[in-house]
Amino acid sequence: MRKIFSLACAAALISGAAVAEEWDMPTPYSDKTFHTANIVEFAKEVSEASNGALNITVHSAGSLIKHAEIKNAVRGQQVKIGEFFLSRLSNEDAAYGVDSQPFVATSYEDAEKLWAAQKPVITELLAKQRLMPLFSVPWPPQGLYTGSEVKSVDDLKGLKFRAYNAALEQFAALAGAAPTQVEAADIPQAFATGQVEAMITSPSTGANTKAWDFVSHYSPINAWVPKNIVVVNKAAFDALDDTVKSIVLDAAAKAEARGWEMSKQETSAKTAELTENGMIVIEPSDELLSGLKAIGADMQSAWQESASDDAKAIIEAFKQ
């Protein structure tokens, strides 16, 4: 009685460790980021919806794995689930990028619509490296911050400028400045050791950032809406009890749209934080715009020739 006793308790605990399920989730920005609040929610909803069947541990800030490693990590289980740049990927496909094509969507109403042409075509890239997209978050539109008032295309020359992908690095480039790969955590260190002079990016990062302390204008050129996305293994997911994929998945609708209207709001309220410590916040001219555009037109048209159908194919939707 007691030795099936004992294989009723150890079948018991067996059972128990193959339901519980332990991930860590790395993300690449700080806790203070609108997006790491957003994944700390979802976390949360989901271990208290699963209660505790699936446990999500979120290392922000690329404690765990750096942002440029995460995609792989998490296709080759390293990590079961994390979040990047989408456009970081655009070397892989343009489709990854389109987001962050100059000029392309450059409000929030634009920036759902290209998702919704997006998204599809995103998925089935992702499903070939084994990954599933969970949802996707814009970051504030994206502006100027220079260390002078910028009122043309020229002001911009020879400046030391600091870009986060691809798309961006080009973009600075054909405005005649030096471009620099430097990660969100890192811009401090980078301006005040002269490695940057300038950069574009959202008004949350320059506010997280304390941008002030190194820049003194904000012109917010509304360049861009780029999104983050949050992936996990297919393979990982699809071991989930089906109780448990279902609460994924509403957590993650839930997450998207949260961060959606959390962006929205990330856009006014940390403008005025660059304000309130001193940044000057200048619409930009018309001189300033035109050429801005004019160097997003070249991208586009050399984009065109380059492009995968598919990446093309977003596009086209998004025009419909």
Ligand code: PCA
The other form holds:
Amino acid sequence: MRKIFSLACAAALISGAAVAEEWDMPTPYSDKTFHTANIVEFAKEVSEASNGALNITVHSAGSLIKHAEIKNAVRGQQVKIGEFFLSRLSNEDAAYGVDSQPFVATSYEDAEKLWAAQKPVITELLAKQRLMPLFSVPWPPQGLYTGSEVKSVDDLKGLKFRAYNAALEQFAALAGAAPTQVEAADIPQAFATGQVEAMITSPSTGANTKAWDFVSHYSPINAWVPKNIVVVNKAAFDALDDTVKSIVLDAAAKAEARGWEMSKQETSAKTAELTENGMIVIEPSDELLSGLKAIGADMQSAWQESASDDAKAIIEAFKQ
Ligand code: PCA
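Could the form predicted in complex with this ligand be shown next, to go alongside the form predicted on its own?
Below is the whole assembly, all chains and molecules, this chain first.
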């Protein structure tokens, strides 16, 4: 306690502020997750570069605030900063969900282009809630985990399917499966208790949840490349010293670049981990892929009818 107090005082003297800022930062995913490791590094950089004028304490795996509550907790200044899965906000505006639309952006190159088109739109939307995006990092392309080989969409019929957002729920339902929302942290238990028997997620989440304990096959269908986002409360950010503000923005830019690299590395490393643990990693058949793409195309048409003009403009800009 004494050490913390004196560090805080030293920082206060340096920055000229009355007290050092202490920010709690809720995140949804486990410490094993590369997103979490990246955020811990971000927090460390901010604290070091600011000489302790701003200290961010990361609370991972929904331990401080549940995933579904994190955005509103930052908005209401219950916490100043937090991370969440961006497309979970698609119920507020379709612009938030473009990265989770099946077979729209399926590679890192696509994902980068999509993010460039999406960022200005969601920055404006978040500003209306007095939130400011700091950085956004993609998960590896999403693949299919099942208990036996899936040769076509027909093989998904009736499977109890784990979902993490509305788009995946819709996708699974259109494939004839029975979706249930389950947080990443609850995946092992959901499989163990028979609540679910298949899922679509990244090789990262598959490996981190030891998917080999519950399923035998992984098929890299690379259906979409969804992102997490870190947002800060605008009033809390504005209250920082100018030097600290630029330290935060610099560390955020570095975290975004580092996170994208980590994500790319994870794709092969975690797929290899699945194989090493006995899973059968199998390329999707043409029949399966074309069936899934047809579902994606149907979802796109429906999406086009309900999406805001700004959301549609993201897809148009991306396609150019
Ligand atoms: N892992 C997270 C989101 C996407 C991913 O790859 C999850 O499964 O909840």
